[in-house]
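The form predicted alone is given below as one chain in structure tokens.
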Amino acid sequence: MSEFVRLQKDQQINLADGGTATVIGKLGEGGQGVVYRVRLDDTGEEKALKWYFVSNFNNPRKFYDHLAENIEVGSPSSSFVWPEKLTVWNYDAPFGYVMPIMPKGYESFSKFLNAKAYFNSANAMVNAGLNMVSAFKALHYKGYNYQDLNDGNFTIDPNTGKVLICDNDNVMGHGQYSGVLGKARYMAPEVVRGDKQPDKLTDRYSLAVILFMLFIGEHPLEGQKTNVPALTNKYDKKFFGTEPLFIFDAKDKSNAPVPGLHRNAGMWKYFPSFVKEAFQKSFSQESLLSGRGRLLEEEWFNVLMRLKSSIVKCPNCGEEIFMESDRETVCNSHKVKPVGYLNFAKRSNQAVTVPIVGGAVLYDYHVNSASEDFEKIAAVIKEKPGKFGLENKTNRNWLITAPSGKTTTKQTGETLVLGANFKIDFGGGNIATVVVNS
């Protein structure tokens, strides 16, 4: 097998589709190869070229054909920085693939974990989670599984929460295996134990780890038990494979966060009960030891949509908080509770609620059961002394039914004064009931 040959500036590379690309400069280097900035000679577009260390492959032609297949099938969603073109195959010579260049303004996920980058709002942070979940729902729906999901795969716009997912060359069709098990601390316990190869079920474990780290800033299995001098291979297999235990396990507190060491774990108390329950289910002993009980992408999406609409400003101090719908919420040194909540029809047997508090927002997702649009605003809860209203920001009329049975309509721009047990029909059978807390 030939040695790796680095590319030089202005060097022209032949592409498998008959075109050529010219090297502009180097973008970066990793364990698999070098990434170059190139220009497509037929269009003038600038792209990135991942140029492989061929010596890393036992069967480089098989991997090349795998990349060609993924290019032909196409990207599952715009969130994936997907391979677009291959270089020409030449026996055992180096090869690579062309992909989009990362746009400016995005930060690596690791920078958020290391406090070198920050979201500009809670809304942007939750959007990042929603974008991750949506991307992997699309990936699995298209018949792929990722197999090597970890913190290094994501770059995020801190202002919007838009996510780009890179290093997609190990993505495989269901039932296929790339030969890559994954990255330590992100692999599902059954993969660590050697019980099975990566698939979409193990992807869902890794996704839950990423979401937990996104929101809490700690690893879900690293607590008191993992506080050892060094995480050797022996300890890795024990803590992340044979004896995994969630740091907030509802029944077993023996792996709880260590005060002063796991400082970010204090964020846990600021999240609503339904988010905590979702993580406790995802990292239950049943999930960790058998793989059962892990949330599907659709279930995570519903949880995160509920979280997104719980973002309000505390009426006492003005800080952004996640407001519980039916109970008190901790905010700094005091507790707050909404007067009630809007109760929607369940999705995937999961509750969908929005607290009635000034500034809470409904999205197209709430008023259209066929929609997963979490950016288009459908309504806003407004507050005046002694009462709350819901402003219609859709282009449809709402049908309002009072407890007495009397009906009225609210058009675009009009505001409905919210009263106990009123029902709001947004159209298409999408109905919410006004519930007043006791």
Ligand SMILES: Nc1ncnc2c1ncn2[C@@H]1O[C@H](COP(=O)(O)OP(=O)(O)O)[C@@H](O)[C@H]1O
Contents of the next structure:
Amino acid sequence: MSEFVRLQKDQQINLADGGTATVIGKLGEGGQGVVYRVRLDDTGEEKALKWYFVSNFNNPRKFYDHLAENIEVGSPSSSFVWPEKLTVWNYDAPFGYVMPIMPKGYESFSKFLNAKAYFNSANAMVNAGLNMVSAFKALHYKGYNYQDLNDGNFTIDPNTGKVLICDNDNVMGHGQYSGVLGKARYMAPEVVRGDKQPDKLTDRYSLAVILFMLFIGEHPLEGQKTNVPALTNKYDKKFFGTEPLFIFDAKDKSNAPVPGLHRNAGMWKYFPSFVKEAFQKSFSQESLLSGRGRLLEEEWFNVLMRLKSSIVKCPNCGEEIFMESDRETVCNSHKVKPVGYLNFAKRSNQAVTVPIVGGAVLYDYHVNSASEDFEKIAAVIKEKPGKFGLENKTNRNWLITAPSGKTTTKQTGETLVLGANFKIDFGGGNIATVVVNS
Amino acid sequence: MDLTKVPTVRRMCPVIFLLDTSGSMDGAPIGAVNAAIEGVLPELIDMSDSNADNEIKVAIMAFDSEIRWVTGDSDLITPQELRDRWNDLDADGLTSMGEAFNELHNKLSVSHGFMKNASGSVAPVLFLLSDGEPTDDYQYGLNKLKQNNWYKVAARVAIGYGDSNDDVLREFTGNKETVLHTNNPKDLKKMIRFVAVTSSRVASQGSSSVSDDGANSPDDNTQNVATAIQAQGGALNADADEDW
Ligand SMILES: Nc1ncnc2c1ncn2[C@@H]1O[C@H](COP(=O)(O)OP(=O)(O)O)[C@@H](O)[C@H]1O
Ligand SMILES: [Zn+2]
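Here we have the form predicted alone; I need the corresponding form predicted in complex with the ligand.
What follows is the entire complex, opening with the chain shown before.
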């Protein structure tokens, strides 16, 4: 096996497509190789070049071919910093691939976890979750699975929640296996136990861990039971494989967070019941021990959309909260409950609701069942003494039917005064009902 | 609601340096050591900030006629704390390596040493640098150390400079591939940095991607470092951005 050779400034690299690239400098270094800044000589574009420590591979040619295949099949979505070109294959010599350079303004997810980066709003944090879920939906849809999903793969814009996924070289086609099991604490228990190789289902476990850490800031399986002040590696199999227990398990409290140590665990109380339930399902004993009941990406998407639309200012004290639609929400030392909520048809068996509170927002997602757009605002709930309104921010007419049978239409910019049991048809069969809370 | 979080709970990844500050290190060699330690700290800070699983903590022991924990003898400190209070080491006296091993053994303990950490600890890095023959009974200290469970799982690396006894260093690491040698102070600086960064990366991210082909036993961190050193083509391999 040949020695790894670092690249020099101004060195020219031959690409597999016949082009060349010139080394400008270094961008970073990881366990698998060095990442250089290069310029494509034909277009002048700057790119990142990942240059591997080839002796790490048992079969470099196989890995090279695997990268070629991923380049050919293409990126699942714009969230992935996907390989674009390979360097030439030269028996036994180092090789690498070209990818886009990560734009400025993104911070690694690990930095968020270490409180070295912060979201500038609850909305940006929830957007990050939605973006992660969408990216993995696209990945799985394209027939890939990630296999080594962990916090190190994500970089996030703290202002918008936009997500870029890097380190995509272990992404595999369905049924293929990279030989990488994953990272401790993120691997599915069945992988830790050695029962299974990573696949789409184990990706879903890792995704739930990432989402939990994004929102709560703690690891879902680390609590009282796992709190050993000693060498931890040797317990990993037990805590993350054979005897895993969710820190907020609905029945068994023996692994609850340790006060003073798991100090972010208090975030849990802010989240609405439907988010708590989604996590309790994802980390139930059934899921942990037999892989059943994990949420699909579309299910997470709908749960997180509901979370996004629950972000409102507390009608009592003005503080931003996640507001339940159909029950009380505890805010500081008081409880609040909306007068009612807009109830849409379920999506992937998840309820879709928006609390009727001034400032609540509906997105294109709500008014168009084929849409997963969670940026484009479709309507806002407004409040005046004694009444709530829904302003039409779409460019379609809404058809509203009151329980009396009376109908009316609302055009762009007009506001409907909401009444009990109104049916609002946003077009295309997307109907919301105004449900009044008792 | 206040969604502002505090840093997530991490395990500790101890990185412990045993540095020979005997009289023979005086001059250029100790200068290289000082510059290397100072130079490596920003990299360790960044490595630790970007790791949400394990937090790097360091300790530095200087051993000559006496042994002294430069970083304090009650706890490990963060690389940031070390950078804020770093003072150059002086070289003077003998090479009490046996005592150094014995003291390291004492500190590799949860009940009365450095390893007590509320959220647990992963296997440490043990980094030894020497430029000469031990002047005391090193076997005595090393035998004790070899019984220590933290020592057993540690990533053990060593650098020999000049007239170092590399057989002793190899006995310490238990792996000849994690002992490097140089006679040139400029190379020494680079080598310390290279070995410190590589071993800290393996130890702090080591469990990162466990391959199941049996090539790397996740429990043999010293071998994992050997593999990483080899994969990178050794220490003396200039990079695109390297200053002269
Ligand atoms: N596309 C990119 N643009 C800019 N910097 C990058 C890019 N990819 C990687 N890097 C830098 O290189 C470092 C190492 O890359 P990474 O893929 O994490 O390596 P490894 O998988 O070998 O650990 C990263 O921390 C980052 O700083
Ligand atoms: Zn309130």
